[in-house]
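Presented below, as structure tokens, is a lone chain in the form predicted alone.
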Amino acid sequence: MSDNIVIAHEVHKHYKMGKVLVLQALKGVSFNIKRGSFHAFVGESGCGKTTTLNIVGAISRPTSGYVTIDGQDISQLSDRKLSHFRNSYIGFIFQNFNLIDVYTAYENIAYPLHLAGIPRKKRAAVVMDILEKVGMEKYATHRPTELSGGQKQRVAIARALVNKPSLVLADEPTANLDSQTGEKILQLMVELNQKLGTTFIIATHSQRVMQYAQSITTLRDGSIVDNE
């Protein structure tokens, strides 16, 4: 097994608006993300990182180049089976939370296991472990309107975690949050990462988030200038 779980070689993503004019942006990117990391991509609006985020996370295919994840090169993937390994193998935590607001927490925790076909006993077990992780039990039955900013976040990152993927991608996780609950979930999610060995990696701007992070690639216009 390859010490690097994620690996990119000259990703090039091109969106053509109208009907003559491209926008580029990525321009050729390649980097590496060590298993089991806390990984950051970094840069002003429009460098280009959440759109690498996307690709790595499978939503979006490059325009050339290619992305390996467990050495599966996922641009080689048909719509189906790129559902299936998504599903399987990565966790998504967004800006905005993305809850179904009529469901509980703990429905809307279930439902990537239900999604999975998992039975409804073992889900029980399954949801109420991870609830209790993020220190959410006590919220179980709330709907997303019954519960705070940082609340709602602990569930969203419980959702991201249920199915125990081997990478956890979140995209300004702390965008919405007050800087005292930003501070918390990003404690939170590194405790994770150490006790679980998920690897995440985080699309930011944020100097706070920076400082948590083992590894940063930072972009500028679709590029990559920096990789510490």
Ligand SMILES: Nc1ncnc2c1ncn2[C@@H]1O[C@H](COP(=O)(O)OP(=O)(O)OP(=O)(O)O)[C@@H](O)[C@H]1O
The other form holds:
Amino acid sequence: MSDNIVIAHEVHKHYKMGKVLVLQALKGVSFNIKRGSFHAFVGESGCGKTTTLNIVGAISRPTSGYVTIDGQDISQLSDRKLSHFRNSYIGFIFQNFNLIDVYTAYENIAYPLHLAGIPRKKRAAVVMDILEKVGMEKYATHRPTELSGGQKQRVAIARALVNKPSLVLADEPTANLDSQTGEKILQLMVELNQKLGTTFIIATHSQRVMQYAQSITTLRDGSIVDNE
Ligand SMILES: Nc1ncnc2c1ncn2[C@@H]1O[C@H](COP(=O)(O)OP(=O)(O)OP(=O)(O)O)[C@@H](O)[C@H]1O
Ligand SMILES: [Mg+2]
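Please give the other form, namely the form predicted together with this ligand, since only the form predicted alone has been shown so far.
Okay, now the whole complex, with that chain kicking things off.
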């Protein structure tokens, strides 16, 4: 297997704005992301970070160019295969947590396993194990409204990791947290990255988050201006 888990080649993304206007959100970006790394996409608001993450995460398709994950060209997959691929290969962490309010922490985390057809008994063992890894075993029966922001993000991280994805994508994961809680969440992600070998790709404009990244790609107005 290649050293690179993600390869993006000349990716363009155009958004149609009405009949004539086209907004070029990505203007031919190419990058590689090393397996097991903790990588950040940075840049000012509107530079294309979320667009990039959504394309790598197979949530949206490039207008042209391609992305491979584990050697698989995801632009070649049908919608059905793509969603299956997404469920088994990729975990998502969002700025606003995106937990299901009527579910407990346990149920939120168990949900992707349920979708993957894992039987109930096996689910329980896996969920308790990951709850422990994120330090939330005492909160299994709490609903999101009964959790703090940092606790919600821990549950969201557990949910993102529960299917043992090769890749976790996090879009501004600490933006809605106070700086101390944000720091703890970042440390947790780095710890899980090291322990489990899961590749993390984070979009952020926070200097604090960048300090944790092993590699950084800087975007400006839809183009890559720096890779370090
Ligand atoms: N669905 C959409 N339709 C039209 N334009 C869009 C859409 N999504 C994003 N854009 C535009 O594409 C450009 C890149 O947006 P994107 O969300 O990727 O930026 P970002 O770097 O994530 O910004 P932020 O830091 O504010 O989250 C922006 O100009 C934005 O207005
Ligand atoms: Mg964004």
